[in-house]
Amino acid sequence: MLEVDNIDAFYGDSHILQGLSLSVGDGERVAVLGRNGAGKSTLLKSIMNADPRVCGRIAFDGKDLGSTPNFVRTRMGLCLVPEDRRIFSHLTVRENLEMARYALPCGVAPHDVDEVIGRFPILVPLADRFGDQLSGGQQQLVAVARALMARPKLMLLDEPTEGLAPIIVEELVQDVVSACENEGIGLLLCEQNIWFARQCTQQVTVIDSGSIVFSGDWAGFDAHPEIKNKYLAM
């Protein structure tokens, strides 16, 4: 579905993605952990045409993207939540989670925004409260739930635990593993959180200042803890 072939991203004169290449198939859930600055962000912002320039192949459904602008790529079937969230602050959770129609490919019936919210148990009696009322864990289930508004192929996640409690970040993995596999989205994490991108995915990818140097299931991960000792620790 997705293929990264040896791209070269930058900020200016800062060359931050080295020849990286990784890819993820129909419906395949691939974590990517780093440490901060690793280029996870970096990553995730080349494949949407966010910001970075980037050198290199990136395709989608065997389509080369180019220069396809990131809008488009969100109608292709490509959605980004970023590190941020971006919720709007003076909308409701309901009229956030409405605004995910305007990504929508043409011909696509939208998902009905009640049943969306119904499947995040504690949005549920949050729907008519704005976004500046919400806790930074609430606010990370509805950037979640506006993907899942858009009918993505493929989701690509951005450090989604960061600043959360524990009791939110096992909600949030049972709510992006139900999601993929009801729906058979494909999703792409980038982490720092083992525990949570293990739960949540089937393969992994290390990547340490901008290049990948680990690639694999979660077994091969388990049997080389030296990438873990070298490349993770804090």
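What you see is a predicted model, and the numbers here were worked out from it, not measured in a lab. Rigid core here is just the name for the largest C-alpha set that superposes within 1.5 Å across the two forms. Numbering follows the first chain given and starts at 1. Compared with the form predicted together with its partner chain:
- The Cα shift for Pro82 between the two forms, taken after rigid core superposition, is smaller than 2 angstroms.
- Once both forms are fitted on their rigid core, the CA atom of Val108 lies 2 Å or more apart between the two forms.
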Given for the second form:
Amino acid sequence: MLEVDNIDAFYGDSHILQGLSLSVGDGERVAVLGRNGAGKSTLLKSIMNADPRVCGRIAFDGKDLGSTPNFVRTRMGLCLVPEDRRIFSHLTVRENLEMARYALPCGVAPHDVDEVIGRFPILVPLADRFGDQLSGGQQQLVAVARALMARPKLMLLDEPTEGLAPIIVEELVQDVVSACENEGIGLLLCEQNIWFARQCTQQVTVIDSGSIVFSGDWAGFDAHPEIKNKYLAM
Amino acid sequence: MSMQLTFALVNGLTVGMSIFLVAAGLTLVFGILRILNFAHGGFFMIGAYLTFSFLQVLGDGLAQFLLASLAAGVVVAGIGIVTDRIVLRRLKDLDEEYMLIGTFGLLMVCVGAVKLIWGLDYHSVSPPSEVSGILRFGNLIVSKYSLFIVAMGLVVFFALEFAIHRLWIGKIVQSLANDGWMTGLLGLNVPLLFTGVVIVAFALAGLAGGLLLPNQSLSPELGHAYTLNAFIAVIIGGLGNIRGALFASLILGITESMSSFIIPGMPGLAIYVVMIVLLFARPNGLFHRGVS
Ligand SMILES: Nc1ncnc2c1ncn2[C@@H]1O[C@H](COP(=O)(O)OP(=O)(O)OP(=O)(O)O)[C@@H](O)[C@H]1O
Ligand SMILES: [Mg+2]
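Next block: the form predicted together with its partner chain, after the form predicted on its own:
Let us now look at the entire complex, which starts with that chain.
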């Protein structure tokens, strides 16, 4: 479904991603691990054409994305939840979710907003609060709920567990996995929380300094403990 | 004495509303596209000239006058689409210096176009007969056209307030102003929305040119005269803030009018004093926070 073929990504003159290739099949769930500054967010933004300058080929659903603008990529079924959440402060939680209806791929019916809010019990009493009246963790959940409203084919989640309490992280596993399984959503998940990544995905890729240093399934990842020690230990 | 003061106040209100009519489009473009459009006054002037030409065909009457002003708004909005394509879109992501130089050049183009099309002669237009003449409230004399301008200013203000705060499109526009990046990532066609904002702002400039045409001399300098005060209002009001622009315009209008009554020897000085004091007191403007 998503093919990233030998891309280089730049911020100004800094060469961030270097010859990176990766693919995500239909409904497949892939984790991307890497320490701070490894290039995880840059990868997701490159896929969306949202900021970095990218060379190389990115294709989605068999179509070459070239210089397709980000809003068109979103409408094709790619949806990014950025690491800084970007909840609109002038909109209520419900309105933030409604805003995602512009992201719906053509011909896909929208979800009921309250049903999606209902999947996150913490958000239920907050539905009419404005975005700037939420805690960081609450905003994080709104960002994930908003992405589910977009009904993407492939959801790009950037460190969704950051700042969440352990019990909420456990609930988030259920929310993400069941949404993906029930609706056939693929997942590309950037994480530092290995436990969460493992619960949510089948495949794992480790990047360091903008290049891939491991790619395989979780059993393969466990079979090479040196990967974890070398590239993920703090 | 108190009658003269009241008169100055009413006059100030009219001047203030005139400034607001120009400032509204200016602050909108800044709030959303982050472009300080020096050429705004130029498009305002084109609106005035267009209205002048339309009125020569349509003749006298309030309905004709409103129609001519609206038509000028539509034509200037059309010019806005072209300007957006050719100029604004290219300036959007550049540094401020380029925006200032670019839009200043655009102002030159406006002035040149006006000189080519309408010539250098001065023209003047009287208000339509329904709103010319005066009203008496006891001893107080108010021109009907002043009241008309105040009313038009309020119509524009409430229309914008309603659109931004009550309509869903207003919420989208605020999203664009607050976080254009995320707005695009939610599937909204951001370049198209920018064009829409430019269309509205230019339509407002053209409409204002028409509404404010009577009682002033129509010359290729008209653009400069209003631009400066409108800029001051936009800066004092908080860049991008419609309510702020209204309050600041009224403060400026009343200051100007009162000062020409209290210190007639120094026209224009009080406005700068007020601007400096307000900017020291509220460097971010009377109200700030994106478009509101
Ligand atoms: N806007 C930017 N301009 C210049 N350099 C940037 C920019 N954003 C990120 N970088 C650089 O790109 C590199 C990769 O950053 P990126 O945000 O992709 O890392 P990350 O893996 O997401 O890290 P984290 O886990 O901390 O979120 C870093 O060296 C960072 O300094
Ligand atoms: Mg990151």
